[in-house]
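Coming up is one lone chain in structure tokens, specifically the form predicted on its own.
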Amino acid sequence: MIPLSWYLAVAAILFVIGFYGVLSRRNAIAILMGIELMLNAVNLNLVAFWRYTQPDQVAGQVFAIIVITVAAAEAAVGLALFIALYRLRGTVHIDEIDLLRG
């Protein structure tokens, strides 16, 4: 049985390199795939905690969908978002997107 530490320490790992995407990238897709990386080490948080704590309950499970469910919407939006600043400025990266500029 692999232990609890292990999934922790993956998760963490997962959660500090979409932070960095986060945090580095220019790229508003960039950044969407780190965010996206950040919320599957929390749900890799919780399917262990889950897993170790109490594995004769389904709320380690539910918690997990509901976080994908957050996260296909948030994708779906930030996508649809991009996709309507490409269309209106000609780019995705952060630094060159001004809409309050005329």
Contents of the next structure:
Amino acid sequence: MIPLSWYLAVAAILFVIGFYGVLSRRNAIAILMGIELMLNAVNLNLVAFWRYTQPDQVAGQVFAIIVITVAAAEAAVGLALFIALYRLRGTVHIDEIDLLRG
Amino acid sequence: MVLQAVFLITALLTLGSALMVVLHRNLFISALFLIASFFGVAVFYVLLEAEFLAVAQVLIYIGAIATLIVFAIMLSRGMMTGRTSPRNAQALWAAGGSLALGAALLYVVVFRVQWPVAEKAVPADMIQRLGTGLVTDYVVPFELASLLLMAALIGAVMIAREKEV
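Could you give the coordinates for the form predicted together with its partner chain, as opposed to the form predicted on its own above?
Whole complex next, starting from this chain.
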């Protein structure tokens, strides 16, 4: 059987890769992709803990389903914002969007 | 033995695709690697015997979220390759910080904590239990999630539509 720590290690690395994407990318859509990677890592953690501690309860899976729903809502609103922004300013590079800079 | 081999291959593919997502210059190719990465996570769900979540992962993440991202990339075309760098000025700091965070997480996860190894079997009627749970014990979060999704979709349509009111 696969040890729990393997799953946790994979999830940790996936989270860190997403974190780097969020911090280092200029394009807002690429930042959203990094956030999706981080959410995937969190879900993998949740499901792994469910499997190795309480597989006869449904709480762990319900939690993961709610996280997936929130991720879908976040992607829809985020991408709509980026499309509106592109129409308005002609760019989705976050360092060129400085309307609030004094 | 076979399970471990499958796990390691899947881990390699998932993490490799995830790295390509954050490193590749062409945003469209990044999105394709993102789909590969989502699929790898679905394989992990199958390995963890969470079949419903594996199907939900393929349907929602690959079928809906990845498609939305590809649409957004195409609608903001001209942004995806560009002559300028895809990385911002703080990329080096970000790399250092991410490596430090990753090292700390891996150290704690692999060496510091004794994780439970108790192997209980997943009940055969897990999906039925999940369905029953979603409309009995967990009906409030379930309904809240549906409300959130509807509000988000209406909001997304309002924000992204062409015409000013």
